[in-house]
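Listed next as structure tokens is one chain, alone, in the form predicted together with another copy of the chain.
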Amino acid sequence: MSPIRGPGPPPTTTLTTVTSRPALDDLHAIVPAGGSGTRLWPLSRQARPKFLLDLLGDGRTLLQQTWDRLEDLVGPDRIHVVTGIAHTSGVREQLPDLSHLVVEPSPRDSMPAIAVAAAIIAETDPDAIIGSFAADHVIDDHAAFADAVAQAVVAARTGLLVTIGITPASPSTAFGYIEGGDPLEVDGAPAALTVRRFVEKPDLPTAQEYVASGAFSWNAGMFVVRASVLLDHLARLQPTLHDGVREIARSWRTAQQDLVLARIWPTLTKIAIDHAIAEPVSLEGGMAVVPGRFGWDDIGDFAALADVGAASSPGTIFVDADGLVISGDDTTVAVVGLHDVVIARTADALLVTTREHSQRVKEVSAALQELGRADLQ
């Protein structure tokens, strides 16, 4: 581009102003990161969660694709990520700008780590909103995303438990579903609805009528919610996990703050944001959903890694054969006489399945316990 600058027009602010969303200012994120994904061994390890792993290879790892997303709608000053204390030093290394991180002194689920997070936060900003995005889902359209994040805002400023709810790409028996209800006619959340009931994982003919309905979302465990409404459910739902996460919100940025979060935090019930919080007040009436239009996935194994568009190694070579290989370096592979293969290789380790038995790479873990090598796990 030339240095010189000719006459033009004067400046604008019309990229500020392209759409009417409304001001974030309140919301806070908070992005719990655990899970060390079995199903997809060798590359996730206990060691180096999936959320760790730049699984798309397009330079950016799940967690930072997370931040990036995040970032765009509250900066960084405002993302609270919640992980293990064995991945502190991979997230601090991959989020050099994060500033509020919890190290979970061993894992007690979803629930705690999302409440004493919005406790922290509601400390100091007693009328914050939290949204909670897991470290390692994908998502292929970030408006798309930050439309419905501000949408779900909007109806949790209500005192509603939001939950942002994937328009079913397939009729997946993956996930869990969110059955939607009557249009919440909330300013500024034209989309969003009131939750009937949330329902496991179906069978597929189940899955179908689900889809075919159009009125099931996809649970993507993506929740938005004033904090003080949170902790008034927990203190009603789960009174135990309330008061200490109150307790460690309290001592938090004090000296007495790593002394107390050690002594409470084995004493938290373990159990997850759906189970704790989400299906009941659901049946109470006191939640909504936001259908999100767009793409995602929480790539739960190979098969799904592959939906997402994972490419194959260069210099793969493939004989009357195809599907996904990962190689960590630039071994050739060569392929003959199979299909819808699964083959990922790591430095000590190599995985050969197919797409169909991708669920069941988890079964090599207990195997390599059996065999005492539980330091490949």
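The form predicted alone is what I need now, so please give it after the form predicted together with another copy of the chain.
Only a single chain is listed, so you will not see partners or other molecules.
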């Protein structure tokens, strides 16, 4: 059996209960669930992306693990998932208690996805705090995660756009970085800092300098902000996008909802939240960062999958060899004389590479597109 399997019941270990839950009564969680995880091909496909997979083999998919963390913080009625048409049935199947689902007619990147959910929430509760948390992250300390979210909510109530950064475990070149500044000095958010700047993925020497300085966090794409503040920033910085999501929100839960969504959605600017508001607002002094002191990974490739503890499929044979082998059935895979190998097998495809070249797996998708093999993408 492969560690990749269908969704199951919650694990028997219970999540840490957050004692400060009453302080989060104004928090709504938004979960953008999109992308195709091309660096994890052939396991992750456009129709079956990584967030719908149980990559760690513990009986819960990445999406379900995200739900588990957030349900413990805000309950099921304040979790809002934004996903694409192709993934709607999978999301509904895996999250039977989900009551707030926005289905994107087409991918428009993270800012429209987060903004439309925030605008819908603001229609009924403009003072709500919204937190955006990706559907495909792995977090190993739920208590520390809950503490970081609680501090971010406190800081967001002051009118700031807040991000939860990750205390770096290594000088990684796979992530962007956030430079923290002075302490925010807000009661209830002792770890919160002002944000000096966002920086793109650095080269290794620069990443080493960042980590050694102690001033930088990995950018994990987690944002917490008052819904009205987010929409005000959009009105200034992305007015077309702002007006569009506002119109969609006004039509929500009416007979015109689907018509308005279909008409407006293609006109929305395709842009990530980092570029749309986080970076410009940070330069204006309007951002804070709460360093998250918990293990985190976005499982961006097979090397990362191995790092978070994924095991090779039972029956794999290594002879003077090592690596990660995932087989989608009971086929016995033997590896002889190769080290740091990555092998992933499904019913219709086989990948053979090494940890060193894990990032290049995304090139397979481009090659398949050129060959007209949409069935394998």
